[in-house]
Structures are given as structure tokens and as C-alpha cells.
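Only one chain comes next, encoded as C-alpha cells, the form predicted on its own.
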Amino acid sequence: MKKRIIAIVAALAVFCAGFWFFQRLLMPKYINDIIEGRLIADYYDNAGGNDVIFIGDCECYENISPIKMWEDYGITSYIRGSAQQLIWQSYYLLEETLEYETPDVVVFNVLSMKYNEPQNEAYNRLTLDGMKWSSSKVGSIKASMTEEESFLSYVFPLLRYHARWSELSGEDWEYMFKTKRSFHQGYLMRVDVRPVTTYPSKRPLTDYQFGSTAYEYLDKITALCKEKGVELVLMKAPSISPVWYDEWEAQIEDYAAENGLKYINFLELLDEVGIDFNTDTYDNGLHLNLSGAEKMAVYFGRYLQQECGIADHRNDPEIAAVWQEKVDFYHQMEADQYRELEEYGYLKSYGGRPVTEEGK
């Protein structure tokens, strides 16, 4: 009887670990394809110590600079963003964030208050696959799923990822145990330049109303940061696409006003951020190049001090010397990615892929 237990708890363990070998295996690494996959598990190495912490879609993680709003404030930040970011998300991401660090402020980019329900597995993915097991992780999937999805597909990825078999290359292999570094604070860093040539039109919607699920969403990211005493500030980033309608605009003026909040619209400070169209986007407006974000992240630095009393670290030895590598491997990402465009005509760290909008 005795061997017999051991036999079964033997062949259960042999079991366990093959499972889990292989669902490391075949689950995307996201090294050079759709690298934004990496964002939200990112954090996790860099929690702690942030004065401000974004939330958000991609007009968060493309569009604002950490590095430079510390070389030039000693503003300590990260950006939670992630691609198509929805407001259910963004609350569990701010809930989990707030269990790891209490920043002085929080600011929230306002664009997914357009959704009001579950979008695409897809972008589903690349939010909640990177998130550690938490209550907050849990609350979000069950938030975020559409139809077709399972829970359990989430609990056990190698049931959504089986499939893979044929699409496996040497990175499954090279960064099964481990990740690549790419990203600062946050932030997605491009420096190729890709101007505006037309601006897109504002087709009329039949309903302009937020919705009732994204209204929820947003009072209890505001509750939240009330309870915890932290101040929280409303954005709109400067994206010219998705288009921001008027509605929208009167629609967020009236809740932070009716909630005491700060709210940004960039879209309508793009000269006195100094945003130009011409040389600060690489995807034709979409998001902002290096050069938009660090104008970005000059203007709101300035604001942060300003309006909400961030304090300036560049003083405090130990807290600089941690910002100093940072501020290093952003500079020499700078400098590579300068040089590629020169060798090859295009990153070819992002694997030449073209920009769409659906790529946000």
C-alpha cells in the first residue's frame, strides 16, 4: 500500500512538472513581436518608491517619459499601462498596485471610458496573462471576459496556449526561464519619426453616452484613491486617433468637477507642451516618438510640482543612485535604436512591424 502511494504521488508530480514545463514552453514570451505583452509583469521588478503611478492604455505607456520626468524633476514614476487597457482593468491594476506602494498621486488616462463591456481576448491577454495571482487578478478576469472565454483558461494558460506547437522559435526556448529588458518605468520608448499627413475625420456616433459600467468603474478607481489618501488626476493624452469627441470632453469636465478632481486634456495643450505632429509620433499620430514623450513628461513634470507638490529626489544619494542605472539604459536604448534605424531603415528590435490602430 505504502508503494502504491508513492507511485501515485510520484507519477501526480512527474505530471505537475511536465504540465508545467510545457506551459512555460508554449505561452507567447513577447521578446520581438507585440513586446507590450511584457508591460504589466514588468512592474513587479520595479514596484516601490514611485511618487506617481499612471494607469492606462497605450496613451499612457507610449506617450510619457519617467526617465526624463526624473532627469529634469526628481519625479520617481511607472506607468501600469497595457494595450487597450479598459477601465475594469485599470481598477484592479490600481488596487494591486496600491497593495505594493501609496503614491502621492495617481493619474488616469480617460480614453477607455468609451468601452462598457468586454472587447477581445486578445488585448485581454496581454493585461491579465502578466499579472501575479491576487484577488486583484481575479476580480479583472472575471471582469474582462467575453463569452467565448473560460476562467480556467487563465488559471491554467497551456489550455488557451496548446496550440503553439507550430509557431515555437528559438526565443520559447531562450527566455523560457527569463525576460529581456525593455521597457523604463513603463514606458515604450520608439524614436523613428512617422508624421501626420491627415487628421481623422469625427463620424457621428448615435449615442455619446459613457456608459453604466464604465461610470462604475471610474467611482470606485476615485473611492479607492480617496481611501488611500492618494490625489487623483484625469488625462487625456494628446493621440489624435482614437478621435475624441466634444461629448466626451463635457462629459469627464463635469465629473471631475463634480468630484473635485484635476483633469488634463493635452489635445488641447499641444502648443504650450510644444507637441509637434511633424517630428514627435512615429505611427502618423497615434502615439508619440521619444521627442513627444519627453515633451510630455517636461510639461506634466512641471505640473506634478506645481499643482500637486511632487517632490524633487535628485538629492537624496540613495534614491538617485537607483535612477542613475535606469537613466543609463534608457540613454543606451536611445543610442541603439538610433543606430538601427541608420543600419536598417527601421527598429529592428520591433521586428519591422507596421502600425495600425490596431496595434493600441
Second form
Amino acid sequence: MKKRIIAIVAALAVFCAGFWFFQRLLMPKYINDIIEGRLIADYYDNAGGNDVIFIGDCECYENISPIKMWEDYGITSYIRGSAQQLIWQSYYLLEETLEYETPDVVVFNVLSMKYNEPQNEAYNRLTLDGMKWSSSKVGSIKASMTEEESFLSYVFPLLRYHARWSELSGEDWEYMFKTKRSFHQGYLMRVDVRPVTTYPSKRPLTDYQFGSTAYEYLDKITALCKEKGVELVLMKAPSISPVWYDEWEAQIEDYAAENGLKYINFLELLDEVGIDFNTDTYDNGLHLNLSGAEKMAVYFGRYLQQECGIADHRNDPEIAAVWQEKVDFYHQMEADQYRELEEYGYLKSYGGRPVTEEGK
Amino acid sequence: MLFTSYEFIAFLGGLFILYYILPKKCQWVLLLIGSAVFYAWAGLRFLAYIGITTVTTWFAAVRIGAIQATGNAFYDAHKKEMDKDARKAYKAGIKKKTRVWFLACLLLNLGILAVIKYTDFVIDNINAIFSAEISFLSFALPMGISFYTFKSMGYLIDVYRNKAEAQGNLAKFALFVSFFPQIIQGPISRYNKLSETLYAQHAFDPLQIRRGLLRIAWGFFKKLVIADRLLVAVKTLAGSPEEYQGAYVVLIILFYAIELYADFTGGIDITIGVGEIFGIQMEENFITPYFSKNINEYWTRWHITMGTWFKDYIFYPLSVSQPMLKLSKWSRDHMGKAVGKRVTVYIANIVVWFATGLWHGAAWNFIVWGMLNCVVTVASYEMEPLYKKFHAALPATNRGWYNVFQMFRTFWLMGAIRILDVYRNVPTSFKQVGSIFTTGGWGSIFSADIAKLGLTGPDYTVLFIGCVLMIAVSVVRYRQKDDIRANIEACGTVAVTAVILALVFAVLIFGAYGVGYDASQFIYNQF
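Could you present the same protein in the form predicted together with its partner chain, rather than the form predicted on its own shown above?
Once more the chain from above appears, this time first in line as the rest of the complex follows.
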């Protein structure tokens, strides 16, 4: 009997070890391609001690430089952003973040109010796979899953990524048990420039009303911040695409007024911020490049200090020492990106593509 | 609940643990509850259909059994008092009484099957012939209705013929009808055989459980790694018959033969394996069918339980029925011995193959498929003397290489007939087979164009390795009485466990499942 139990346990152990090994191997590493897939997991190495937490989609993690905000104002901040982050994902990310720290201010980018139901499995994965297991992650998965998805495949990602066996590369082996440092407090740096040539037209919609689910989660975010004593600031980032409708703007303004929240629409402050879409975007106005993100940091940092009373920590040697290392890495990457631009004409190792390809 | 769903794995795991934790006397009850849950998963309303079949068949069989028992007891006690005619009359009286219950139950249940499965087919044909516009009734097909109806009717016929004892316990009979591993795609078990192990108490037997797990893992491998991967290419080829002609039709014959085999036998492997982990033995439904040397042999190796069902419950009874015997006599008298003896056999063959085609689906392609099988069967029978002369004149044709040729010939012949199942349209199927001889395109299937069928180079590599494994396993099975598991078991427990784990990981990694794959039912679920 004892022998039999040992045999069963041994077989199960081999199965579990094999499962774990193949899962590590087959999960995407997002090292040189779609690197935003690593954004969410990056937070856990930088959690705690932030004055400001930004939550939202790519309009957050590509449009504001927390390092510049530190350099100019001594504000410590982190962007919990991810690609096409839906509002319920923002809520659960915030819920999780507030378990790690209690910032003075949370800034939420309101673009995701336009989505009222789960959208896309691939984007879900970019947000959810990186989260550590918690009740927040479970809630976020349940709220986000499309019909084709199963909860089990989040618990065991091998069930989702098994088909990657045919596209494994050296990167998958190299980064099986480690990752690469790529972000600056959740900011994804791009120094290249691709100016706006045409402004997107505002295609009329049949219904401009934000959905009830979107409002439900905005209410939850508002309530959570109140409960934790955190000031909530609503923001619309200065991306010109996708378009932001006046009808949407009115609804957010009303919501902010009704709930006593600050709301800044940076699309209306382009001149004040100094955004020039000839030089400050790397993809036709969807996202800002480093130049634009730093301008945003300068403006927003001043706003946060003046309007929200965020303190300057530059004279705190302990914090300054930690942040100095981040600043060094930031400038090191900045220099490297400029070097690549000069050498190759595009950001070869940072997700850029040759100009001819981008022009397609 | 598909066998390949996460729900089924969890369901099976839970049931397995309970099965060996609870007292042994509860095992069959647990299986009944499990079968009810499994069936209800497809929709609670479907329980009514299987419930009606179960209750009516059980009741009719019990009545038949009671009449037979009472009648036989009386007969045994009084037969000395009766003369020959009285005995005959008494027996006929018993038969008459049982026949009422038998026919009522048979007609009711076959009627349910016919109405649910074939009404729309009849309406469609009436509309086409008379340009009518009768609306379809669109009945939802209860899961496994063909399988459980045939299983139940087989039991009823056996009881009626005194070949099986009526099961007095309704719950036990309900388990026989609804036993969950079999409900989707068979095998169509006989009551006498299955009841031997179904209601027995089973101790935890590691050897038996390992055997079962090995069979289950192999079934999942065939279904998910081979069948569902090939499904992509088969769908592409079948979806554009105008585009894929000539050599591509040969390719689809090959691909579909592999897909159907891997799909159906994979499902049966899972079924038999699941039975084994519960200590329940089921009959084999496939024994290396693609190694058959002729169509008759093929049908003794492919979907065996369906073939024997039709043979035992339709072919033989029909052949020896009074009208057929009369017809046989009349034919011999009027057409000579040679022709006369064929008439009834061929009529019975036509009926059986028509029914087999119809059983597979309510569509003309299935009926034509059945009739083509009939034509080839009859032609083989007619050509037998010629074959004998041929083999006598050329003794070399009795050797191994000719056997291989015969297998090759049968494989492609059955594949060509099966094309009716691929296109599900009779004219298209014939047109496509015709294009093999009129359209070329052989270069295309050996070029990069093959990658346009939805499969990549690595996919073809996996398929190739999977097929090599399937063939190797089949060769071993063909050469010895037992399957390859006996060889693996001979290598020890570690070897069995290693093979199970290897298959599990192969399925987990190379299986065509999850997001990005079109989840597919087992093909035979539809029949």
C-alpha cells in the first residue's frame, strides 16, 4: 500500500513538474515584441511609496513620464497601465494596488468608458496574465472574459498558450525564469517621431451614452478611492486617436461635477501643455513620444503639486537614492534609443519598425 | 458535456474518487446518477426522451418476461396433458401475448426516433417533389438518441426472443440505457454482455485503472492531436469544392479517412478506457479496420457493434421471415437455384444498408452512401468465384504483398464512398470524385499550396508523427490478439506511467483545443 501511494505521488509530482516547466516555456515572454505584455507584472518590483497612481489604457502608459515628474517636482508615481485596459480591469487593478500602498492621488484615464462589455481575448491577456493571484485578479478575469475564454485557462495558462510550441525561439528559453527591465514606473518609452499628417474624422455614432457597466465600475472606482481616503482625478489624455466625442466629454464633466472630482481633458490643453503633434508623437497622434510624455509630466506634476498638494521628496535621501537609480536607467535607455535611431533609422530593439513597414 | 471539455475531465475525476470511496454496493447507483448528470448537462428537457424510452422498454420487457415465465411454468406443468397441436397452440398463444407488448414498445420508440430525426427530411423531400412549402418542425435532437434507442431495442428483442432475462429493477435498466461513456457514440452494447460488469462491485485495481488511463490518454491523443488538427484542412477542402478538385479530392479522401478514424476510434478509446477505470468492460468497436482486405472484412472491423446490431436484429430476422422464405421458394422455383438463393439475401442486404445509411443521418448522401456499400458488397459476393480462379491461377497473389495491395484497394474504395459524408451532397460528391480523372493538380498538393489549407509545416510534422504512431499501434494490434497495452505493461509500471504522462503532455501541448481552435464535436455524435 505504501509503495502504491509513493508511486502515485511520484507520478503526480512528475506531472506537476512537467506541467509547470512547459507552462513557463510556452507562455509568451513579451521581451522584444508587444513588450507592454510585461507592464502589469512590472509593478510588483516597484510597489509601494508612490504619491500618485495612474490607471488606464495606453493613453496612460505612453503619455506621461513619471521619471520626469520626479526630476522636476519630486513626485513619486507609478502607471498601472495596460493595452486596451477596460474599466473593470482598471477597478480591479486599483483594488489590488491599494492593497500594496495608499497613494495621495489616483488618476484614471476615462477613454475606457466607451466600452461596456468584454472586448478581446488578446488584450485581456495583456492585462490579466501579469497580475498576481488575488481576489482582484479573479474578479477581473470574471468581468473580462469573452465567450470563447475559460477561467481555467487563466489558472493554467498552458491551456491557452500550448499552441506556441511551433513558434518557440531562443527568447523563450532565455527568459523562462527571468525577465528584462524595460519600463520606467510603468511608462513605456519611445523617442522616435512620426508626426500627425491627418486628423481623424469624428464618425457619428448611433448612441453616445456610456454604458451602465462602465458607469457601475466608475462608481466603484470613486467609492473605493473615497473609502481609502485617496483623491481621484479623472483625465483624458492628449491622444487624438481614437476620437473623443463632445457628448462623451459632457458626460464625464457631469459625472466629475456630481461626485466632486477633478477632471482634466488634455485635448483642450494642448497649447498650455505645449504638445506639438509634429514632434511629440511616434504614431500619428495615438500616443506621445518621450518629448510629449515629458511635457505632460511637467504640466501634470505642477498641477498635482498645486491642486492636490503632493509633496516634493527630492530632499529625502532615502527616496532620492532609490529614484536616482531609476533616473539613471531612464536616461540610459533614452540615450540607447537615440543611438538606435541614428544607427538603424528606427527603434530596432524597442518595438519600432522600419519606416517603410510602418508606412504600410 | 464533450469528452474533450474541461467539465468532463472534472466530472470524471469527481466520479472516479466517489466510486472508490463509497461502499461498493453504491457503485452502480453512483454511475446512474453520474449518467443522469452527464445527460442533463446537454439540456434537462432531453431527459424526457431518454426517460420515455427507458421506462417503456423496461415495462414492456418486464411484461414480456412475466408472460413468458408464467406461460412456461404452466407449459412445463401441463405439457404432458397436451397433445402436439395443443402444445403448439399454447406456445403460439404465449408468443402472441408477448408480441403485443413487443411491437407496441418497438413501434413507439422507433417512432420517436423516426419523428425526431427524420420528419424534416421527409418534409424537405415532399416540398421538393410537390413544390410544397411545408414548414420544418426542427426538433432538437436528444443526445445519443440513435445509440440509446438501438441499445434499448436490442435488449427488448433479446428478451422477446428469450435470449435475455428482463431486468426487474428500473434503475438498473436505466443505467444500462444511459451509461454515460457510451451514450454519445457507442459502442452499442448488448444487455447480456454489459450487465455482467455494469452492476458488479469493483475493487480498486491499479493495474486495471492504469490500463484504462492509458487507453483514455491514447484516445485524447488521436482526437485532439490528429483528428481536430486535420479537421481544419478537411473543412477548407470541403468548403470550396469548386476550388479543390482533382488531386485535392484524393487528398481529402486521405485526410478524411485519417480524421474520421482518429476521431471515432479516439472517442471509443476514451469510452472503453473510462469503463475500465470503473472496472467495466465493453466490447471493441474497431479492430484495425484499415487493414481490411475487402469490404466484408472492413465491416467486421469498423463500428463492429453497429454492424452486428443490423445483422442480428434486421438481416437475419428478415432473411428467415415468413414472407422472405416464401419469396425465396418462389424465386428458386421460377428463376432457378442460383438466382433464387440470391434474391432474399440481396433484398435483406438492401434493407440493411438502406437502414444503415439512414441511421447515420437524415439526408440523401447517407442513403446513397449506404446503397453504394450495398452495391460493393453484392459485387464482391458475385465476383468471389472469379477471385478464386484468379488466386488459383496466380498463387503469388496469396502472399503478403498482395494482401497489402488488397488493404490499399479497400482503404481507397471505402474512402471514395465516404466522400458522400464529406461534401454532404450527392451530386457534388460524384462530381468531385469524377474530377480525379478529369482534373490534374497533382503538382499543387506537393507544393507550397498545401500550406493554404490552414495547416502549417509544423502541423504537418505533428500529423505525420501522429499517423506513424497510429499505424504502429494498429500493426501491433493486427499481429497479436491483445492491443499494444499488453506490450507496454510487460515493461513494468514505470513504463506504463511514462507512456501515459508522455501522451498527456503531447495532448496538452500539441492538441488542437482552446482559443484559436474551432472546438469540434466527435463526428459520430451527430449520428
